[in-house]
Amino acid sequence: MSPVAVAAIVLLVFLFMRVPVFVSLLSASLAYFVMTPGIPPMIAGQRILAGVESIPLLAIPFFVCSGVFMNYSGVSHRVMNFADVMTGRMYGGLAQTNILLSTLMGGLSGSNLADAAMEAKMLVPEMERKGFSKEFSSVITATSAMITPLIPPGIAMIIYGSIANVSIGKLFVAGIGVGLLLTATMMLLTSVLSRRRGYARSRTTRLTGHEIWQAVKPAILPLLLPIIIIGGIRLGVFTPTEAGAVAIVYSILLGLLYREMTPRNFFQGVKETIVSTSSIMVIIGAASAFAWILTREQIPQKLTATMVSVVDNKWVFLVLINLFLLLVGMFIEGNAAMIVLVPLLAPMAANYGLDEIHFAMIFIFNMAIGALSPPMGTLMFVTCAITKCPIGSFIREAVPYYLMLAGTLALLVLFPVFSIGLVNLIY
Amino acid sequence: GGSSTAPSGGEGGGSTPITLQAGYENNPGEPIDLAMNKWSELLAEKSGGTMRMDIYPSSQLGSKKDLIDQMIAGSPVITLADGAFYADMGVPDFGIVFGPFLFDTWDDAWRLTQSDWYAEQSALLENQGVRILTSKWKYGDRHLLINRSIDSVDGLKGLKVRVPNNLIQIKGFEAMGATPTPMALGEVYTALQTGTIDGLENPLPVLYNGRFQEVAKYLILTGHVRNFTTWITGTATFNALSDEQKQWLTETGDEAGVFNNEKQDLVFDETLQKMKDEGVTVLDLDINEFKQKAQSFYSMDEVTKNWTPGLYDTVRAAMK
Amino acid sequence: MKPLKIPKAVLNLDYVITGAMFVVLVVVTFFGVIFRYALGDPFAWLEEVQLMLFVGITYLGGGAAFRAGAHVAIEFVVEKLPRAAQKVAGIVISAIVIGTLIYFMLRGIDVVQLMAQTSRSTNILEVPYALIYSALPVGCALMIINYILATYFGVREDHSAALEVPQP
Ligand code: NA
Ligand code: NA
């Protein structure tokens, strides 16, 4: 058997054996390097270092950190009050608040886990008091946290852009369209379910202008940040990467202004950033080594040739790719999957005449769904760990939302306007 | 045939050809890439299929720096690199070939590659584990594209010009009075569009392929660097080849280089016309003024501190 | 088993080092924007410094990520196995993790040696690459130690605690 085939088998077997994802990738590379004559083993070390030496990926620690700091700086509460005022009269009151909050926080944070953890802690107890079930509240929290990294800034777009050489600025803009589409479909489904189940609205009366202003005013400064980020990138003041550092400084300033952020919060936030960054980046380093092996063996070319000779229709290709990505997303951490698969699949998609931004969004959305589905749904785990919701009941309650996600994915695939419309408008 | 014994091949009919892997940053379709396809063909032909060169465009095998490390460690890879890199690899004098206005003509550059000085430098490089295979490859004249019209070299004052991240090119533009700004090429378009920077320098095809003419409309044909490039492999890989194989490899490399240089000239003319058609104004300035201003580069302490004393004169003499 | 007692000052050393690196990273990046955009005087050394700090944070933080249980793995297959099989799987997994990390520690040493032999350093600040890349072998060693501490000596910390929000 060829070394690269052995490496692929080692990868799959180890992944399912509870070997950490990055170690599985490293073991697969190890197998290849040991079995292939004529390659100096030093290259194994070089490739995992080279995978990390990337300026665009610096945005990962930056946006993880800004996400955590936003939670400490008192921003979350202010944005939540604002979201509450906006959605209070909708069916499913607080559930809608929960969804809108994730959308709004999306502009401040690039981390779905930070968002899910924050809302599970802050909103779910309140939802339970208002009569929502624990399962429903948890499902809403976890599912809506998917929106946060779709709205720029988002880590997945940074990684995708840097691997596939697609403008990260454009991917950010495309993410707005996709994120808002998901917000809309999710609010719609929640409204229908709430009406049927008799979940209360938060209010039935209109608020006075004064009351609305009282909620809007504190949220103005936090909600300025997304405008600063997109505007700053668009005007060339800073790069998407540097926007992350700007977001951190802004969150610290707000924290000081609101007198809510303590030195202890600061250190805890830095600690969390280190742990998250390292655990993502070692996967990226290891995946780069593995991807290098595939390139050296010219697997992308061979695979594309095979695919093109077997499937000559763009739509059949899209259906196959979506099924494949959904399956991959269920089992493999999204960032690792992206590093290994984007170099294989992006050229294929280009071959079928698909727009690069459109395909990027399809890819990213599939991976995002994976964070919510068993067996490896990190969003589901983080949320349920905090709300103490059993995974089994979570999954049962989530069925309508899984269907909604599938429907949204179909919209995204069929109508490129949701992903590239806004990009064409702005760029 | 089959009488030549492959160094790695051991005994037997030698059915597995010696395979080299050539990696480079250029994208498919660029002159360098076309010439590499040519080289690969020529080598297979000349060696009767006993030597093979697989090509990996678009940095697929790693960055230039990574590939050089790979070859030093013994991997059979080939990549293209130039003086600025060799300077970082412990042959500091080699950096001067990237100095501003070092060569008046391309023939100066080619004569330098034939000189004793060049042979000495190449030998030093070989001690570092890197062997030059072929040197007569045009990468292109580097020109300056900026977002405003200027009257003379003094107009460069305060202009933020993107340069690659190496000391020679940074100091070269400092000498000309500009504010050199190292930045990844991928970020330059937006940065130009919005005035974060005011210009960049590169060979015309690179400028055109990056669509920089859309956001910077004034071209100065400075030709401040006659950028020739060289193909290298690991000393160990090279020494493991038979004399015949060494000859096949370097000869076909030179042949492909001629092909490359013709393509580069053709592409230059085409590209210049295309840029003009797209509204780029070529500023008619006295390039000699640029050259005179840049001369101070050769006496900057940061630049010369690593050089052999009198290097500039040595090199100027070697190319005449 | 009772968790092994290790003084906090020793255990948190990796946090202190990588945390300081991160703070510097944010500061240089932020001021890099200001100096380039507002003052027109970009830092030539910015990219170099950013990359060396990033490599350091990634690999030197890997051990802490083991203590925090943050390295993701697919759990559900092994969890479905009977107890005895789980025990065996646990030993095999440990052998894989430790063996693989040792291999990459050695490869990291290869890289560092090559950098030292060829005296490679960064372009502007001339920081030796041997120093920058030593983060890989040192990081692998830290990961091995912390993996063992977390798996067999109960030295763990709660990862999600840092994500929680203080109530007003
Ligand atoms: Na939410
Ligand atoms: Na976001």
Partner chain sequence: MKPLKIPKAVLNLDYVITGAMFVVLVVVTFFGVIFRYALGDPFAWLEEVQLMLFVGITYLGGGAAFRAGAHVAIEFVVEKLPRAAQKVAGIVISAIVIGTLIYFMLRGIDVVQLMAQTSRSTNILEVPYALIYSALPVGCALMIINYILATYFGVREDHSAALEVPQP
The other form holds:
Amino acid sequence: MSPVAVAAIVLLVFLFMRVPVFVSLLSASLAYFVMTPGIPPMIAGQRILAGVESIPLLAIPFFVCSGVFMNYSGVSHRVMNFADVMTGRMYGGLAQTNILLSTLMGGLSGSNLADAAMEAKMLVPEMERKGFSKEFSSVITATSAMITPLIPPGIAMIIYGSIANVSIGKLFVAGIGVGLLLTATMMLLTSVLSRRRGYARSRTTRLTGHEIWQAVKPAILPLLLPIIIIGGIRLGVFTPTEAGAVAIVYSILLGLLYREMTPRNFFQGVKETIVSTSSIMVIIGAASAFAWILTREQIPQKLTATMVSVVDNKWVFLVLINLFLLLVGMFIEGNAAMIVLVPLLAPMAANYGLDEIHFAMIFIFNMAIGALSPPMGTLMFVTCAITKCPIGSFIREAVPYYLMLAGTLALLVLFPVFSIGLVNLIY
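Having seen the form predicted together with the partner chain, can you show the form predicted alone?
FYI, this one's just the chain on its own, none of its partners or other molecules.
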């Protein structure tokens, strides 16, 4: 049996045994290096370090840190009040607020798990007091957190861009259209379900102009951050990596302005940033070593040649790839899957003439769905752990939203304008 086959078997066995992803990838890589004559095992260590020694990847700790600081600076409550004003008269009330808050906070934090944990603590207890079921509240919270990696500055876009050598700035712009598409379809479904179940609106009367302004005014400065990031990158003021540093400074200034950023909060935020970044970087380093093995064995070239010989239609290719990515996302963490699969699939997509930005957003959207899907959906487990919702009840309640996500993915695949329309307009 060839070393690469042994490495693949080790990886699959460990993943199905639910061994941590980075341990599975490292074990598979080491098995290959040990069994392949002429390759010193120390190269494995070199490839792991090389995988994380990337300037674009510096944006990850920067944006993670800015998102954490935003939570400690009082931004979340201000943005939530703004979202409540915008959605109060819609069917679903707080459920709609939950969705819009994820969309807005996605432009500030970039972390779907952080968003799910925050809203599970802030909104789910209030939703239950308003008459929403625990299962419905948990599903809304977990599903809306999927929007976060799609809205700039999503961490997934940074990782994809650095791996596939695609403009991170263009991916940020593309994420706006995709994120708004998912927000709209989710709000529509939530409105329909809420009307059928009798979930009341937050209010039935119109707010006065003064009341609206009182809710909008505190949220203006936080909501300027995505505009500053996109505008600064597009105008060439700073790179996507430098934009992360700008976001940190901006979040600290907001904390000082609102007088909610204390020295204790600052150091706690730094600690959370280190922990979150470390977990991401360990996976990236391990997956980088495995990706090097795939490249050395010319697996991408062989797969491309095989696929082209079997499938000569790009739409058939897209159907097969989406089914494959949905399956992978159910078992493998999104960032790890991205690092291993992007070097394989991006060249194949290019060979079929697919736009690199369009394919990138399709890939990221599939991984976002995987974070919600059993048996290993991280968003599902994080949300249920906080809300104490049984997993079985969560899955049954989430069925309409799984169908909605499949429909939204189909729209994204069939109509590239959702992903590249804004990119073509701005760039």
